[in-house]
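A lone chain, given as structure tokens: the form predicted alone.
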Amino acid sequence: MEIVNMDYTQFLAMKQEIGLLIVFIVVFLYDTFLPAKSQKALPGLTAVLMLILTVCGIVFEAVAPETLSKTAFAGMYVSTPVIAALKTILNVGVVIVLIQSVNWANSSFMAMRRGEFYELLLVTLFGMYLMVSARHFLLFVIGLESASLPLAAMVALDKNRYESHEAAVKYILTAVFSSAIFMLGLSFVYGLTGSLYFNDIYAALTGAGVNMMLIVALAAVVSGVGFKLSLVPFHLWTADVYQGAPTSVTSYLSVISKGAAAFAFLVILVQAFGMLYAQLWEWMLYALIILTITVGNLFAIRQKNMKRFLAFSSVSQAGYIMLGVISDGAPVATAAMMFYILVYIFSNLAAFGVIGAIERASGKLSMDDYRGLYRTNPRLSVAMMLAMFSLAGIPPFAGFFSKFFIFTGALSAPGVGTAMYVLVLIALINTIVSLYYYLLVVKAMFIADDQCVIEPFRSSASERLGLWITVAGIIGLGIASWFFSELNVLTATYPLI
């Protein structure tokens, strides 16, 4: 066995993790040692620090992307410009969530738990960093649990509401069971291959015969990650958790964790189970994607609570993201998935920004309460309309191009057969169904002539800033098509395989 010398200098390969750890330490020390009268500056400080970290990531990507290619801890941790770009995309979403949550975090209710919210959020983001950089299942599990368990505490932050308690219990039980299933699959994988390194597993499975234990192993791994992505039939926790959690936590849970889990799933399938996936699970994942998109759409039509509505919308969106996952790591498909995640961040956070502002001003969460909203709050109505148009994929907004690129990327994978064309066709038909229920919200705000339920109000400066950023992203990414081209060049230069 080759002995690999390891020392503390290997931590220097984890540039973005170190930067995030510095942000966490500053936030923790500020929350712990500064007096209560200074605590209201904590949300702004956290947002500024994360913005600096995001800008640094963009600068490194633009100036010297080759410096981001690092391997550490005997190959357990890998950083590439593509992985660094995804972490920067996640950071963009976190910055928007932090800006939108300033007013909520500074409320009297959050006075005693303000610091805990930001510290838990940063810990979960650190876990997601490890998930996408892991090339060994031990490190992946550490990242997975670091990203999952603190989220249960975040969901339960509103301890005076029964719905928050219920959501936290459902989330923690789901996380525990999915982790147990995932670990069961890993135990089978280790028993069959003798390693937890992705590359070693791939090599051991290449040319090996297929047996029942191998099938069960991959089924357990797919099921464990499927819970994190809210893939059907592992999605049943999603609506209840989204409804019960504070809106700022729901917005974070709906986009950031989903993007990290999707990319990590792509890496696992391509680098660890590529051969077995092609032989056994390709058709099963096709079925999983069709079910996820279709069931998410059909259940979204029935929802009146806006948070449950967006929960099933996110289930459907997870199915579209999976079109980039099943492409065997094709550079165009990987770039399309990353672009889709970025557009989804802007679109979904715009919708949650409006929902959060209305909830804090009036306590209203029903779609029926949005009737005539344009007459009382026209700016919020326009922001919500743009978010719905983007999520539905209506041109010329960013969501149209993200869907177009994800369909193109799925069809660009090597060895595409008739089944992939049928899958993309079914996904395309489902966009028509999604257009119907997204337009229900627009109809309620602009066309319904009922008496207005929500009175005119002025949202806070941080909420308005968050909405301006998200709206700019929805419109800007629909115009600046060169951004996808840059991602495509990046993924082609530094492919996953």
Given for the second form:
Amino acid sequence: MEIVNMDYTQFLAMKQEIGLLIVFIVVFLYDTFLPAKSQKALPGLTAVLMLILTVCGIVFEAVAPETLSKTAFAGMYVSTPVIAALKTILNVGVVIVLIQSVNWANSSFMAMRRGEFYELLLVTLFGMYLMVSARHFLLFVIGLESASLPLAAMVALDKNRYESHEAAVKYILTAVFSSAIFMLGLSFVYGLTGSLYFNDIYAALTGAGVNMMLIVALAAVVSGVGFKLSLVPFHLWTADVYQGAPTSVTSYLSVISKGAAAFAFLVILVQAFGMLYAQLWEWMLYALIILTITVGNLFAIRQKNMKRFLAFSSVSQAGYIMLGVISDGAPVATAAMMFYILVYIFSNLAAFGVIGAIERASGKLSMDDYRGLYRTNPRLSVAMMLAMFSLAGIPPFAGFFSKFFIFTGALSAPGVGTAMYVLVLIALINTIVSLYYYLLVVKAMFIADDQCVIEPFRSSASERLGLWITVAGIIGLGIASWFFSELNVLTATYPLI
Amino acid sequence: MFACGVYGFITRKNMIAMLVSLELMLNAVDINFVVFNRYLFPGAFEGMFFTLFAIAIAAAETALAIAIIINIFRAEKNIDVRNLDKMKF
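Right, the form predicted alone is done; let's see the coordinates for the form predicted in complex with the partner chain.
Complete assembly follows, chain above in first position.
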């Protein structure tokens, strides 16, 4: 084997990764070397830096999308405008999470750990970038692990609360278990095809029949990623972790890591296992989606804790996101999925913003405590109501359009059969079920005329800013649905295959 | 070996023993990669490299999990998973 000197300029292909790394280094140096009295500015600084990164991403996307098409490390790393757009969508979510967490990060308890929270958060985001850009399973596994391990540390951040530890241990054990299963599947794939490059695997599987080993391998890979996405039946960690983790971490976990994992899942299935679409994974996903949406909805109905309630709601939302994967990378479906992720970021972060503000002010988390909230805190209740309407998919809010597009996307696969219509019908029926429990919250806030246990309070400037952004996103994306056609043009110009 | 690890993970009640079982599973995967590489594709080193990285990742996982378990021990004074039932549906 000849020895090739590595060309270090190819690192420059990773534009967004480099940007994120610079943000990370600045935050790290600030945290390490600046005196304690200037540390209070750290959350704001991180948010501003991430905002700059996001704006740069949007500008690049609008002005010169073709410059974002890059390949590095012999095809291990690929960036296209579609992938860059997804990273920018994740950035938008991260900015909102950062804005919402300012108040929590400046509380007396967090004063010692402020820097750690932001550093870990940026590292996990870096891992997610690698996950969506990887075209080789080694890079993918590294991205997956660096996205999920620091998250366990973030879940355990709240050292004084017992639930935080319990959630962290449940998270880390299931995460390691799932990645072990995932890597077992990979080893079988490697044994069958002799490569870990996505396109080599695709080529090796072309024309090869389906054997038992391949089925086991694919099932292991799907269940490994399914754990990260909390698809039923791999969802058992979700509710406990969401409930135990600090609220800022929960909101990050529920939207950003889920969005990244969903897109990476699509890339793996289409680019590496695309040959097995009709034979194997279409039906695996079919079963997973029905189970995920239905079980998530049914369990959400009986939850009393708001964070657990949103956990199960996010399980069922993950099922809807998967509808964008099942049509084998059709451009419309990919665009619909990205739009869904963006809308989901806004709606879920609005809900978590309200919950976080109320938790900080009064410590209340139970749904019964929200009864009559409209009398004491009308603005927060309206924000919560909009979030619930959007999650349930009531027009004219963004959630309706994202659901509409994702159903369209699921039916856009070539040669779509009756089975897919049945799947979409089941998803539709489940939307109506979900309407029931989302409206339970609205009913508790507006119609119940009990004396509300939550005192009127004024939320801090950062929390209000975060809520204004999310509410603007919910309403704005509902009205300006042309944004979807922009994404659609993008995915059609740069298809995944 | 992988099956042993899964069995151990499911049946053990001590968190350290569960972690050991997880290590067993990860090591099984590593051996799987090395063996496939050595006997099926002796010309390349992809599996070997994957194994090297997987070992590093497994070490990081263990360190983090041990740290969290120590936290639990401080709070609870034991590390039996049956005690971790404060949150249930």
